[in-house]
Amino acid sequence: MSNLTATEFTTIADIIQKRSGLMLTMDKIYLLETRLTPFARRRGMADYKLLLRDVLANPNDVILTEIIEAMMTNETYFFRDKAPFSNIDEDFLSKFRKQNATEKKLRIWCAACSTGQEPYSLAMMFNEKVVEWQGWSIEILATDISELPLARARAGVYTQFEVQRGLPINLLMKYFTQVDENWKIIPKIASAVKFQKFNLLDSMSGLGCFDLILCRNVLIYFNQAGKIKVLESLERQLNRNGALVLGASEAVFGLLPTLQPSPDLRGFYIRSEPSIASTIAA
């Protein structure tokens, strides 16, 4: 079978992109050949390209859907890179319970979840200073674009592997049962969390508004374009005193003016209005 033409892979590159958000280029062919190859077989076709070829003269929406579910990346994995989690606990959120202290209200929105570890870390946390949050409305939003990984947050069944990449022992002791050779949250943390699909290039008003919002290491798959559309929505959802936690490795200086980093924690970002900028960094 002859390689995608030019006009092919920009086709479909693009269809992926104006759906998802995901930029592929030329030297990225590749993640369709490793993440397409088994559901074309599964579809009885020898290959991706032959996926793809019957998907751009037949379209069709379902099979578009799940080829875009298939070329997400779903890495993740409990308390990742540890310092954001250490700065929520420690930074924004005791200054939070502080300025809040009257309505007791929370929410939460993790973006692009994938499997779940990162709510859940989440969860974990607020267990951990149940006294101090008692009395405290706490909302988690889980939301990720593709249905599969969400059906495993549900579930909420790790590995043992899943269970070892940043998972302390006595959480793991604390919060999980073991399944056979498999690991299932505990109904507390489970119920602490609503998942939900959601596209991240939709609207995001139904959504509400939030106090805190992690959408990390995702705008990296993103043109800028894609990034800025993606940043103004969120600035919209955050109330106030509310902040943005994004990937250590997203560089987003100067693509949205009115949403800064915070001058203590990095990774953060807030609206740079002296009012909610000064509540958040003092």
The other form holds:
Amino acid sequence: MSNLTATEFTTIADIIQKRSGLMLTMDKIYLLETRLTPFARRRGMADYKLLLRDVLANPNDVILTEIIEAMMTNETYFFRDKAPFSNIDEDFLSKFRKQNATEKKLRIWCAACSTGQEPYSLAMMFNEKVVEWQGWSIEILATDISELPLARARAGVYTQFEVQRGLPINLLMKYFTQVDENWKIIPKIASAVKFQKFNLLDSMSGLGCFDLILCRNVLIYFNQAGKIKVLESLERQLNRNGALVLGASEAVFGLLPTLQPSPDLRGFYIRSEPSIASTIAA
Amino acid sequence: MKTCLVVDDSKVIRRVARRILEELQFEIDEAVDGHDAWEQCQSKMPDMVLLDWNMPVMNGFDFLRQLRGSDVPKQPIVVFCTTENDLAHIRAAIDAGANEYIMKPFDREIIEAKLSQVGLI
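Form predicted in complex with the partner chain, following the form predicted on its own:
Now the complete complex, all chains and molecules, led by this one.
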């Protein structure tokens, strides 16, 4: 089977980018091969090139969606990078709790949750401080563009390898039950998170406003235009005194005009003005 | 440089653990069972013990109880590293004073994550 032509590659890369934001350059052609070959074989085709040529000749929404899902990077683990969680817990939320002591409402959005370790880490974090959060309404919304990782997130079942990446052993003992070789999150934590399929390129207004949005290590896969579009949308969904948390190494200099980078907390961007969305709603 | 005593009756496991821990800037000593480990701790206490459970002469659990019951001036961090992967064993180990627990098989990523949990890296 001959290699993909530059035109074929550009066409498929454009489709993937328009539908998901994922930027695919020619040097990443190996990603098409490694991620789409298993999918092509499941559909009875010898390799990924046949699959792509077939979908280009006969565009099919279902297959395109599955191709895009297969191209996504679902790397995540419990309490990933550690520092953002301690910063959320010890700094941001302790201030937030004082500032909003009357209303006692907190909305959090994990904007690309993959298999669910990030929102479940937050739910465990809240449960560890159950006395401080008594009487509060805490909503954790977790979204992802791909159905397959979301199904795993909803099931809340993780391998031995997955629970050993970032999860302290005392939390494993407290919040998981053993199911054969795997570990299942307990209903109390599972029920604290609402999972929903969502594409970051779609309108976010239906999701409402949030006090904390985590969108870590996602925008690195977007081109500049896609990054700006998503960041502008995320800004609109943030409440006053709310924070957007990005990956520590994600460069967004000048892209967040209404959010201030926190001087102390790396990757945190704080809104000091009322949100645009809530202003419009009022 | 921090020191780690790798306690395992398997030469292969000791070698793999040594390689990973040396890459993480640890100075390594090895012991073949709990008794050997206890003797080495009395002459030179490491910062950390990476401890197998099932070993001849003295198993890891008995070593841990002896260590935690002793009046050594500075207790090391103890991380179990074992094929005993059920909740009952994990609970027993933590109750006996283990700081963390690694379920075999392990790789560098898991060791690194667990050492980060206990503040050693």
